[in-house]
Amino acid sequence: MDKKVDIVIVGAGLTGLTTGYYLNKAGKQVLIVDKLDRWGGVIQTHKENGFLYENGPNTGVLSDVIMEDLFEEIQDEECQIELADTKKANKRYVVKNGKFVALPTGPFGGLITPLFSWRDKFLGIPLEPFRPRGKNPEETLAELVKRRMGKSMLDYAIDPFILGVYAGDPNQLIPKYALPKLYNLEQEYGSFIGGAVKKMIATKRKGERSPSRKIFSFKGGLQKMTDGIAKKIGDENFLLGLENITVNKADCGYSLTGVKAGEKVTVEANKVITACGGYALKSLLPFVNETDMTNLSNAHYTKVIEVQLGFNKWNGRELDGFGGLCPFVENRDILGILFMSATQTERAPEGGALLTVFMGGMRRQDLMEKSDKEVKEIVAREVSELMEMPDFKPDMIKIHRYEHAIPQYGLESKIRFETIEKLEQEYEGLILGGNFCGGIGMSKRVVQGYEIAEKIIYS
């Protein structure tokens, strides 16, 4: 089988789908290929015995207007966004001394919460706007937070946040690369608190639209979102279930080869966009020299176990929030628990509950070696205690393991980003995308896909 297209996109996850959507909308000839026999990447929704649960991400945040616009365009009867119950979604817990404690939602709450030390309440947070800017661009997130706000803020606010987003370690993440908006608040405005206020005022004065930042899923699960984007692109613009994908330079552009159902497939393209994990690039792009490839694929992906628990009848603590996270200092064997049925509809039978439990992360990679039986024992112990359950008998339990869950943006990110820029200049028509650059999370993936498409459309 031989095909010739203008643009081929390798990877049918959210990045590739978004890129393909905007290119297709602009009238570009696009083919999206993937080794899986479906689109969506790690996003996959399952229904079983009255429970609706996800593989991969469970919800997202509307943190960019580009994502909001995309969802507005793809919605129809079968693809409808579902916003989380705001009151519950905004209530989040952190474990301290074996109990869930609600995170404060305002300045006054920060002064009365038992999560932070008295020193940080009165000398850390209030004095943050007056502290000098940092001068080390390679300062770790842990160093930055302790310097500006205090250790208890790191332990019980930032650390659990990082566990929830990166499953990472604040002592390894570099804000300039991992959290550039936070880093720039200090560098541009001199303060997190003051900078956030000044930036909000500046946005309003310019009349710029701000994202809602609401928690979302889709009615029927997140797979409805990826199905909705793919439907707009069209089945004819996909080549799925293609194994052993390799891209090489050709006389005019690039030649992609692979195997589908035992038959060799060749696709000639003027441009190639990668929208896959950094770990896949070595076999995908053999024409890149060894040094550049080492730098390009240097992102470390942390391993995570995701466990879905379904209860036909809930007998634990009230599910009155988004979920709870476990700071590393609490020495728990799980990262946190999401109360999925509390914020999204039709996730469990009436009177029941659906919980999502996460294990592993950068500092507990050892848990990946546990058997399913051992994982279930850990989950039973942790969930019983934290959710105040006298009788732990889930009606459904599903275990998913992710060897390449989330890329970490540490010190090695600088050379990776520089190498991406170098290779794109060296190889005309090659564009490198994916979650190893441009940030993690669904919003970042949508924005990167949009920006890649814009680069091509207006080049």
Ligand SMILES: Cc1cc2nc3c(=O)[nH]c(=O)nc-3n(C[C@H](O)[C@H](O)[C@H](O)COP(=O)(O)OP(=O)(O)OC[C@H]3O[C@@H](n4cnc5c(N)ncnc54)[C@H](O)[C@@H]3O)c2cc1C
Contents of the next structure:
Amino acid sequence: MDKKVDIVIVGAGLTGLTTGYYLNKAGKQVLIVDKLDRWGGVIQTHKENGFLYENGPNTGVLSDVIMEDLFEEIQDEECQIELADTKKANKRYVVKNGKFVALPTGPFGGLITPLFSWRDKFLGIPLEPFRPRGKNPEETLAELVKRRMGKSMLDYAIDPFILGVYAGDPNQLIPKYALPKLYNLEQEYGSFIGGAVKKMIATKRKGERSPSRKIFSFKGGLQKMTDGIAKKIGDENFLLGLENITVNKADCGYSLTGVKAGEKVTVEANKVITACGGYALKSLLPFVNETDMTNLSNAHYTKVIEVQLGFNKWNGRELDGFGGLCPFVENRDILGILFMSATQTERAPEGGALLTVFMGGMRRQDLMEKSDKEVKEIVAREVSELMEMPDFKPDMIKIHRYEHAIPQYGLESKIRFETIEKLEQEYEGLILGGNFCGGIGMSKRVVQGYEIAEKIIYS
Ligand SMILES: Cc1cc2nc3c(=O)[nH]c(=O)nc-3n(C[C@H](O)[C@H](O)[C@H](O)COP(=O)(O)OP(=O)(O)OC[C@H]3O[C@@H](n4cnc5c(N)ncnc54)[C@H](O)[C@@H]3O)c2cc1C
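Switching from the form predicted on its own: structure of the form predicted in complex with this ligand?
Next comes the full complex, and the chain you just saw is listed first.
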């Protein structure tokens, strides 16, 4: 089978889908290819015996207006955003001394919480706006937070936050790459707290729209979102289940080959956009020299286990929040628990509950070796204790392992980002996207898709 298109996108996850959506909307001819026989990448929703659960992300944050606009554009009867109950979504727990403690939401709460030390409550946090700017762009997140706010803030606020987002280690993440907004607050305004306030005022003054930052999923699960985007692109613009894909330089620009159902497929294209993980690029782009490829694919993807627990009748603590995270210093065997049925509808039968448990991450890769039986034992021990359950008898338990869950943005990111720029200049028509650059959250994926499309549309 031979095909000729203007633009081919490799990877039908959220990055590839949004890139394809905006290009297609602008009238460009695109073909999205994937080795899997479905779109969505890590996003996949399942329904079983009254439980609705996700593989991959469970919810996202509306942290960019581009994402809000996209959801407006794709919505129809089948595809409807579902916002989490704000009061519950804002209530988050962190484990301290074996118990869930609510994270403070305001200054008064910050003063009385047992999570932070007296020193940090009365000196570390209040004096943050007056501390000098950091001078080392390669400072780790742990060093930055300790320097500006104190160790207990690192241990019981930032460390669990980073577990929840990156399943990562603040001692390895570099804020300039991993949390550029936070890094820039210090660099531009000299303070996180003062900078955030000044930035908010400046945005209002300029009359710029700011995102709602609400927690979202979709009615029927996140796959409704990826299905909705794919529907707008049109089935005819996908080539799924294409295995052993390689891309080579050709007269037309690029020639992509792969195998579908035993048959060789060749696609000629003027432009190629990669929207798959960095780990896939070596076999995909054989024309890139070894040094550049080493630098390009240097992102370390942490492994994660996601366990979905369904209970027909809930018998544990009140599910009055978004969930709880376990700081590394607490030495537990899980990263955290999301109270999915508390913030989203249809997740469990009436009176029941759906919990999502994460294990592994950068500092507990040892757990990836555990068998399903051992994972179940760990989950039973940890969840029954933290959720105060007299007995632990889930009616559904699903275990999903991710070999390449979340890329970490450490020191090596600098050379990776530089190499992306270099290769895009060197090879006309090649664009390198995916979550190893531009951020890991779903909103960042949508923004990257939008920006790649804009670059092509206006080039
Ligand atoms: C367990 C987990 C929990 C998460 N939780 C959240 C969360 O709560 N909130 C949030 O905002 N984000 C979360 N994320 C992150 C977010 O889901 C991802 O960053 C985002 O969905 C990635 O989209 P993507 O398209 O870049 O990559 P992917 O979804 O990985 O898609 C890449 C696609 O490329 C294809 N591909 C790979 N190699 C090849 C190849 N050689 N040839 C052809 N195709 C190939 C794959 O099959 C896949 O379809 C989570 C991620 C994981 C794994």
